[in-house]
Structure formats: C-alpha cells, structure tokens
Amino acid sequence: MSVEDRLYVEARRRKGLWEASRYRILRRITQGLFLAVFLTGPLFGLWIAKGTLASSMTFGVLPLTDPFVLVQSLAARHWPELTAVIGAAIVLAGYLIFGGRSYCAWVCPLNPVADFAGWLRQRLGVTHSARLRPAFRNYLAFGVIAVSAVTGAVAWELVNPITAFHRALVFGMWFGLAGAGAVFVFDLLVAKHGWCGHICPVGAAYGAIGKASLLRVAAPARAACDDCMECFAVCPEPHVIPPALRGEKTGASPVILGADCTLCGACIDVCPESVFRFAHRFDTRTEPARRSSGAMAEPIASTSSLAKG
C-alpha cells in the first residue's frame, strides 16, 4: 500500500469507501468519455468527434477549439475561420464556468499519466524533487506566443506531448507516445508534480482562465480542521490550500480562488472531517465549528503522522 493510499484509510472509515474516492473515480471515467467520443470513428466508424483535444468538431456541427491554439494562431498572423474562433469561444465560456485547470485533471489525457508517475514514486521511495517555480510554466506559454510569433508556425502543436499522445491513442501514431514517456519520467525521477505544475505551458493557460471562473473548492467546515494535512499531502497544487483553510481568524474567504487548483477534488475525497467541498466563488458560508469525539482523535493523528512523513 502506498503512502497515499493509506492517507485514505481514515476517510474511508470514516465517510464510506464511495464518499471517500468518487471524485477519483469520477475524473477517471471523465477521462475516458473524453477518449472514447474520438476512439469511436476510428473504432467503429461512428464520428462522434473529429479532430484532437487541440480543434475538433463534434457531432459535424459543434467545433470546439483549445484558446492557446488560437492565440497561438493569431501570433503567427493565420487568421482562423470563423468556425475555429467559435470554437474556443464556447471552451472558454465553459471553463470559466467549471473551473480553468479542471482541464488538466478532468480532461487531459496525460493527467493519469503524471498521476502514475507520482503513484510509482511513492511505492519505489522516490523523495528527491527538483525545485521548479511553478511561474515557469507562464513564461514558457508567453515564450511559446513569442515564438509563434516569429516563425509563423503554431509553435507549441509542433512539440505538444499531449496532442501526440492523444494521436497516438485515437489514430495509432505510435510515436507520439515518446512525448508521453518524457513526461513519465521527468515526474517520477526529476521533479514531483513536475510537468502538470511546473511546466506546461497548456496548464499555464487554463490557469489564467481560472482566475475567473465560477466553479471552486470550498473549505465551509474549516472550523473542524484537525490539521492532519491530508489535503496537503494529495493536493497536486498544496499552496492553493491555506488562504482558504486557514483563514478564519483573518476573516478570508473558505473559497480556494488560487488559479493554479485543478479541481480535482482530491482534499474533498481524503479530508475525514468533510472540510472541503464543491461550491461557486461567490460562496462564502461557513460552517461551526464540530466536536470531535475522543475515540476518533487517535486514528486521526497517526494518519496525520503519515502525511507529514
């Protein structure tokens, strides 16, 4: 059993095995519908979706567009059709809706990836990490604008190991998985969390959408935080937690409004006081403050011991 995986046992007691895992489960399942709408024409011959996650039109008459490949775009001075720009107008509308970076862990096909490589590197003691700046990423995808800008070309598409995964897995460009095994790497020998929070400049993008959308984690039952630091320790973005979490005595928003959170939904899963939930930004109630009973503190604080380990 990995370290994270016992990080749960608790919730798990203490909400259910379902209450204590569904938004695992679920982005899981996400991931794969994501998939299978393009698996299902070169599978079955029904086109649900033509394209990559990059441009595609579903149906023959919904097109949806990446915004960073837009931008990148109009920096390399290609004036797109109208069905492209319609395209990313309707994804960003729906991400400032549902959050940003829930691209990033309800979407990207890399996404469980990365989560292997972190899950490997619990089970193998990996506990060596580069330190990265998590605003590399920013400059990387202003970089990547800039590029475009000067050659002409849509310069990320050209390297994006998460468009030639996601030929490879659609289209069998096998190839395209080598894209896939970097990143593999990088996250389970040089740096945890390495690509989805230090680098990629697709993340980066989502992220500055983020900082206005709608959707939010929220921590209204802050006031039972036992200070166990599970969240912290699943968390693939910890430094959006306490602003939110520790707030109280400063009177500062239960609302996790960091652009850099994923929504994943990981510290609502592993909290077993049910601190966190799903709520909208301008949701700012909090809850009293709960009695725990004295056989429970036990069990709480040897599980505490193991996410500060």
The other form holds:
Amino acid sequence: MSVEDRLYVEARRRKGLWEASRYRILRRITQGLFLAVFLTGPLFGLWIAKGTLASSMTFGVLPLTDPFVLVQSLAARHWPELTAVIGAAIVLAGYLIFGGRSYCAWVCPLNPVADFAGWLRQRLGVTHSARLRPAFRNYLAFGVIAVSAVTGAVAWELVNPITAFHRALVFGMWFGLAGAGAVFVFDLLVAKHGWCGHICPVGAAYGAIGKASLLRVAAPARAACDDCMECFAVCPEPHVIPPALRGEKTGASPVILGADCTLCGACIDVCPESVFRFAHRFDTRTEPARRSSGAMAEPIASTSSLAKG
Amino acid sequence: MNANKNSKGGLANPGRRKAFEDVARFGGGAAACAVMLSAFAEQSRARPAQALRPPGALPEKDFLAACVRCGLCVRDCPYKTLKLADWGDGPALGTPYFHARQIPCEMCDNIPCVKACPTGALDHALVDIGKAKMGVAAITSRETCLNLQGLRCDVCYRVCPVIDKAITLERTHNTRTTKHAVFEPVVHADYCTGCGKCEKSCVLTDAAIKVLPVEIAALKQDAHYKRGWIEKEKAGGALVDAPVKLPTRLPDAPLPGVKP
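Form predicted on its own already given; the form predicted together with the partner chain follows:
Let us now look at the entire complex, which starts with that chain.
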C-alpha cells in the first residue's frame, strides 16, 4: 500500500476523527471567516472589513495593508499616506508573531482552490509534474519589485490571482475567477503544488517574514517517529520537515525553522505518533523515546498521557 | 545516485555548478516573466478617454504607482459612481474609475472617496471638491449639440454644479436664420471639475458634451508662444516705451524719406 493510500487511516484510528483533521477544519473555518468579514457588508449591509486583502479597513479603525504591495508601491517611488504604512506595520507584526506563510494556509482565498486541485490530482492519479524550484518564487518576487521600480506601477497587482479572486468574490468582478481557474488547472495538470509552492511571489514575501516569526510547527516527539512518511506526503513544502524531524543525531532544534512552512498543521493531523505540535521558535524541548502501543509500553509518567491505544 | 554523482569527476564542485545552473535557469525564467510583466505594466497605462479617475487622483503615472487596488474608495462612494476595473474594462486591473454617462460624480462636500484612500493615490491635499480635476468637459460634437443648432436646450449649462463659471452660454449671431441668436455652451477648464453631470444629462442619444481626461481636454499653452496682451498684463504696462509711429501707406501719400 502506497503512502497516499493509507494517509490518515492510522491517525484516525489512534487519535480519532477530530484530532486527525483538526487543523484542516480550523483552517477552512479561518479562511471562511477572513472572507466573511469582507462579505457581510456587500451582502447584508453589515460592514466589518472594507476593501480587499491588498488593503482594508476594519470597523473604520483598523487598517491592514499587504506589506508586499506596499514595498512595490515604494519601489515605484510613491510615498504612501500614513494609513497604509500603519496597516502594513500591523500586518508585519502580526505575521512575525503568527508565522509568515501562515497567510498562505490560513488566510489566502486561493488556498482551498489549490488544495482542491492537489486533492483531485491525487484522486485522478496525475503523477506527471513539471520540475520547478521553490526558489523560483523568490526570484520572481525580486523581479516584481524590479518591474515596479522600472515601470513605476504596482506591478504584481496587474496579474495577482489572489487579489483578483478576492475582488471577484467581494466586489462581484467575475473575470477574477479566471485567474483562480488558471491556478487550479496549473496545479492539477502542470505541476504538483505548482502555484503556491513555486510561483507565487506573495507567498515568497510572507516566507521572508516567516524567517523570523515566533509561531512555528515543531517535532518535539521526533524520537517516536516510525518513518511512516505520511507527513511528507501531506506537507505542501516537504523539504522543511527533515531538519527538525531528523535532527536528533545532530542535535538540531526540533522546531521547523524553514521559512517555506505554511503552518498548515497537516503534519500534526496526519501523524499517528503525535510527533508534531505548534510551538514557538525557541522551544527546543524534546520528548524522550516512547512506545505508544502494545504490551511493551513503559510507564513513563510524563508521556503516558500521549500514549493512547 | 550519490555514487553516480561522485563518479562525474570532471567537475571540480558539482554542488556549486548545480547552484549556478539553478540560478541561470530559474533566475532567467523569473527575468523573462519580469520582462513580460513590464510590457503589460506599460500597456496598462493606456486608459480609455471615457474612464475617469476619482476626485484627487494623482496624474495617471503616479496613480498607478500609488493605487493598491483595495477598493476602499469604491466602498465609500455613496452614489455607487466608482467601480473597480475588471479585465477588459480598459483601466489597469482593479483600479477605480467611473463613466460620467452612466453615473457622474455628485461632488460630495466631504469627499469620502479621498478620505478612504489609504495610500494617497487620491491626494488627501484635496479638501475642496470644487478644486477637483477628474477631467474637463468639451463639446465633442458641434454638429449635433442642440444649442449650436440655434435651439434652446441649455441642459448641460443648467445641471452644471459650477454654473456660469465652468459652463457659460455665449451668444453669437445665428447665420442660418439671420435673425436669431445661438447660445453656445462654452466650457472653462479653470472651473470645470470633470464631474460629468453635463455628459450624463445631455438629451441626445449620444452625448454631444463629454468629460475627457485633463491631458486631452485642458492643455497648457506652449511656454514659448508669447501672447502680447498677456505679457503686457504681466508687465503691468506696455512692453515698449512709446507706441511705434507707423507711416501711412496710402497710394498717393508720400513715402517717408523720399522726396517727391
């Protein structure tokens, strides 16, 4: 049985349905909430957040601005009003605490589209994938800033499928759906996890914030790992896992410090051994090896609560 | 795999070589994307003449550097005048604009759209809506304008929020009937805010008066072209000391300096 076929089976059996899908459900709820606060106004006249993900105003007092958009505007040699600067500072501070690319997994409206494409890819057995590098999106992010500087226009917003999709949903500009459709087709047929994992410069920018962000996923119980490989199969950026998970011998931190990690929590959900959990950047605590099943279980008080079944 | 790599002994540092290759391939790809995006950005400046920017909008080039396409101005427009540009609408994707013929600007005293703008793409220095320059109206069809046919329509003149300043009716002789007057609507760019009420209200199927972007409809006189009467006004008097005495050149008058 391949890894893809047994995903979540053991986790559900050992941890129950809720703990094996907790963060996926919480992510969908969060994504829904971030969209809902923009939609209650146009739909019911109850204004919570106005604007789009590029820049918004919540309850008329809380400005939020995408730092990457503001950087492009600065590169295009426009010095913005204070509102946008404060808004970007708040967003920057927020993601410095709550983890950089958590934007991608918890806020971005394109994430469910990309996730759906990935799920369908697996169901349809699409194995072909174009060879791209995650570093490409970093090059593209620098390219976008350079284009903004050269042309004097906020360049990525001319094509950004995230804000186009958001405008489509919030302002009813239905052509914006075309961009989301293109991302869907690209992820389904061209490259696995293609857009978010390799192209999107917005994600690259949030990844740069993630290099210093406080909230991370960690593998404190890495000693319990039995190499089932399910976390690698569900992770959208699997290269971030080994340094933390396999760091036992080298004494490396159990915290996943790779900035590409989207903090989606899929590894936490899928792991039958409960190796992963959310932690902060400096939390280097690890748990000693344990046996989680069978008659050989050792009566270690500190970990016995984790050993179910 | 590893053994295979090591057996390619010809490369001094395969890892380094690979890194260079990566930079070349994906950096090159990103650069190609950037060039295409640049071309697209340049092309996005081609705003249709009928798509007007909100009050206080910076000149188009600066506007595209400043506008983050958030739509906050659109949300705060009480008359649903403003909308965001979708694909194919003409203006750069996601930027705010309005068509005067559909819903003109009502020139709110408190200018909520400008206040809502977080970046200053709509200049917060604009506090008097009368100073707005969304565009300038122009009679673009003299052949169909009813007033110019000698009729008394006057609608554009009547609806103008800056009546008798931005639009005046100039009386000239009606050469067709020879005994009536033509009341020509004349736009004065100094006072016109480009709100578009005239264009919206024109009674014809296709409006004879249209609001056009400032750079099309309200041009500055060439600096090198000196108009004597204006120079005279600026100087506060005649530019030369005394009127030049010109000789009369009647056929039978004696030529100056020539003895008959």
